[in-house]
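The data below hold one chain only, encoded as structure tokens and taken in the form predicted alone.
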Amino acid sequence: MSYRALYRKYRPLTFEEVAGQTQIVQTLKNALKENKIAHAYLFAGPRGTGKTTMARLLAKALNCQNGFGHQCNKCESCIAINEGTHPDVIEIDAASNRGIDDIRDLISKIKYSPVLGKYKVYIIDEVHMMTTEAFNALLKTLEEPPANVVFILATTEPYKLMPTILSRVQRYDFDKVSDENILEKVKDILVKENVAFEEDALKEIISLADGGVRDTLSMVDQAIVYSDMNITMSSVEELFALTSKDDKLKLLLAIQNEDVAKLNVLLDGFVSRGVDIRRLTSDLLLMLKDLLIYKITKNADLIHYIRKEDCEKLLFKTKEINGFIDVLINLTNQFKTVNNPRSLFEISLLKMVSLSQQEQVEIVKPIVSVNKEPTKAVETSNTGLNIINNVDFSSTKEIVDDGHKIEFTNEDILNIMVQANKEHKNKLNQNKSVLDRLLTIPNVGKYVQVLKSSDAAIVSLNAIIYVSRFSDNVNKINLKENQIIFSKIHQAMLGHQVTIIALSFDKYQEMINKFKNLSQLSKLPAPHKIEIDTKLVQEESSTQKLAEELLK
């Protein structure tokens, strides 16, 4: 005989050899004990979590032999509807049998009498694939079929049903199975099987499956043949491309050291690997997760992805947890705009580097207020679209790839760098919607993109430095050609002006780690006032110029 996949060979029978689905077996069962047959069911969840199973298994229980309800899996009913051969049980695939020739020709057959059974049960799987015709014809039927016809229709996307089939039908919703239960039905297969396994590549594979049975055993039984019956952490990581934890917290640990080389190697491996970088930024973000429940409570029984003793190696605050959390959340957001995730994967760690870093030099500067201006609350204006916080934008000129240059040295850096606190950027943060309703007005959006794809690393009363991987943003933020609706964005947000600079990264750190050594041997410059030159200054023109040579 040939082989059979795990999936097939070991579906359930039963109602109670279903993994999960508790509260609908229950509801079933008890309609089928007091004879409350519904002529139309609609089984709707997602894929993998037991639809068509319990749709078979409902038809077993109407027309098995051995008694109404019963699933005997011995009776010549119930043995065709195992095998797939029961003249009365018809499954009908909506994907390719969805036109209204195939609906009509469904009908026609309706009024016959059942063959061998009791009930004839029609199973419509893919049920949204349907033409809006096919719908229209079903309509009738389905309302008033035959007294010995049920329908069940099965779909992943019950929204994409027409309300009026909704109406006809008595709804049950399948959830994702529990990681536990599948687990249990697992392992239960390969005892049976005799396979061995590590339970740690089994929970790995269930957690690939997200709640799918069928997707579950379908994974095992390639696990089983790459591994040679021996299912182990190892061979689960080479087969589905996966990174081990002890490499997904060399990750963090690069990310606390500050070691960006490292980080790159572990990236490279990574890629030649084919690691799915999605699949890896869904598990940094529950490593981060424990890490946070941990921090917080300090209580190893409630984290269950990485252990007490990687807890412990990982000195991050929850500060800095928080916000690589969010910026992963971001990365995942920003997935399903991209080809190539590995750039963005990138950039998003080399953020958390530069969140790290940030922390630490708020703890060891000082925190001082240079030139301190009262600020007040500045009210929206309503008078006109290009007026937001009393800064008009009526006049705004695009943005500019050449021109001046805004000169500035290592000492007006780190003279920002000292002045800098929690205060001024958590200032910046609470205003940042206002760009999002500068994004709408006349070239400034271009400006505020420029803003939104660069982080503000560094923030005083008076000046920011952004920090980009783009050099195209670091170049028109340092043009003096730019710096006036800049500065006039950051008016909009803050009430007063400041002075707008950019970094690359690769300066940013070379800075943080020029700060962090001056402060260390307690030689940070005093700060002083900030004078760096960022107004243009306009050249006369040649009709003033000609003008001046004629009054000679």
Ligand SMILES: Nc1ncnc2c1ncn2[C@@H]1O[C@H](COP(=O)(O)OP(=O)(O)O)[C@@H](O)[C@H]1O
Given for the second form:
Amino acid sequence: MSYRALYRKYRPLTFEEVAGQTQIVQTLKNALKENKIAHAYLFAGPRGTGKTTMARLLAKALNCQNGFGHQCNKCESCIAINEGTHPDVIEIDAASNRGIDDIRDLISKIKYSPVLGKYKVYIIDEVHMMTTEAFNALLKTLEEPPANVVFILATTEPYKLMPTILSRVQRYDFDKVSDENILEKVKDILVKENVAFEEDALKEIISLADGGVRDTLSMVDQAIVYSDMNITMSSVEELFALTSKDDKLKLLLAIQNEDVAKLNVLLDGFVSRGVDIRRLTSDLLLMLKDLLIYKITKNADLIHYIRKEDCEKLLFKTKEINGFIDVLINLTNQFKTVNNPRSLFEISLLKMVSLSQQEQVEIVKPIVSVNKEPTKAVETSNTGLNIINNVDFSSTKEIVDDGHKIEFTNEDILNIMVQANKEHKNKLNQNKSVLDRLLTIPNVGKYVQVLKSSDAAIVSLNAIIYVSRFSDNVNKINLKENQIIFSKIHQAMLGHQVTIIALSFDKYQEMINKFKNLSQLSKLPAPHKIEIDTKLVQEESSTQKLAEELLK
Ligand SMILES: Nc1ncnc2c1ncn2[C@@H]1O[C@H](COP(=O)(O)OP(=O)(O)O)[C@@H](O)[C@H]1O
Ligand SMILES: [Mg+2]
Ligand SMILES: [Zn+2]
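Please could you give me the other form, the form predicted together with this ligand, since above is the form predicted alone?
All chains and molecules follow, beginning with the one already shown.
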């Protein structure tokens, strides 16, 4: 016995056997019941979702000898339609019979009454492929269709049809069939075929087919042969060059461990197995989406693509996962423009590694008193974007160049200088990239610009002295009105608040000399709490407001 492809063998023989498309089935059944038959139908939708099947079912229902609307599959008419030999049901594939002659031929016969049944049914597949002349000939017929003729036009590309056609047909839009509906169908078929299977393996195939039943069944056919009547996950992965969930988990773990060498080994393995990088990317996105859901909800019922145990192994923070998702969505968009996605994919993985590194930069925890050992306060925490997101810049207004000056003495400056240390300065420099990100925030950018054109000369844990050759910068930094926002910017960089003051270059030189002299004399002040008042008191701000009002 010759082998028949599953999708042919299991073409639905009744409306009830159709998977999904429930609204279409219901509407057609109702129309048949009420005998409201249109002259022309358009079945539009993705391939392998049941358009041709539905067209044949409708043809059977119109002509069944065991009752109008039935599909008995036993009468002469039904059997002939199932076998493709019915004299009144004519299927034309516009993709191959495109010529005007074919349509003329068809039209010339249209006036003859049906031979066997009640209706002549013309099923024109891929109707958008017809030549313009053929189209126009068809259009004439659609304008004045003979009685007892039903046209069923099918297309995967309805937007290519002329409005003159669209306006003359009753249109039905076929959806992709849901994975659940397909799964049910496939399991049914495999039981009938005596094929063993792992349900996850079927799900994997179904997800590859993206809502197409025919594609699913074709792949199942291949899997039956490849896996010798037992469809397992590993056979499906091998056959379709898929990455397993374990592979993808390994990839994410390598990112977590910043193990670039391992990433390369994994990637080489994928490429040599012919893995589809685009698909791998979309799989990773699904996995990260689930991971994010799990991190937020801790509810394992809400995740499908990744196991709970695996979620526990991945220690990324939600912000990092968000960052990864951004990178991969970006990558997906870039895929459209390249032939070989491998190097783009590689770059994106490296980006993900560096994103997770950024999240782990050490920062100094704010401490109130300088007498505490600062090293004890060092801990791993979030900086960068994370902090930017946590700092509220919403109260920010335009930068002010006139207002209340922060007052500080030489003693205050020396106190900061004795507490200055390289470690703090390095930390600030490491997080300079935060400034570039803040540069684009409205109203914040101007403050950032001031800092970028000044030099953070002296950096202690709780205070930073900026030096600038521009008096305008010095002035802006030293205004109480601007202190809140400068402080917030530093919070974004360092994770805690600091006092910010500025010196002109000359003043700075003067203080450096003073510091040196005192140092030689061992007369530097002992470090003590920095008590520079940077707060704008309510009265001051209201007096200022009053002054502004009066000056208007
Ligand atoms: N909705 C569906 N329900 C059940 N089987 C389907 C469905 N859609 C497609 N199939 C299967 O795929 C095969 C091809 O379907 P077909 O109706 O020719 O798709 P289309 O015309 O939309 O490309 C059918 O023989 C059947 O086995
Ligand atoms: Mg078809
Ligand atoms: Zn019948």
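Residue numbers count along the first chain shown, from 1. Since the structure is predicted, the reported quantities are computational estimates derived from the model, not experimental observations. Basically, rigid core = biggest C-alpha set you can superpose within 1.5 Å across the two forms.
A displacement of less than 2 angstroms separates the C-alpha positions of Gly269 between the two forms, with the rigid core held in common. When the rigid core is held fixed, the Cα atom of Lys452 travels 2 angstroms or more between the two forms. For Leu28, a C-alpha deviation below 2 angstroms is recorded between the two forms after rigid-core alignment.
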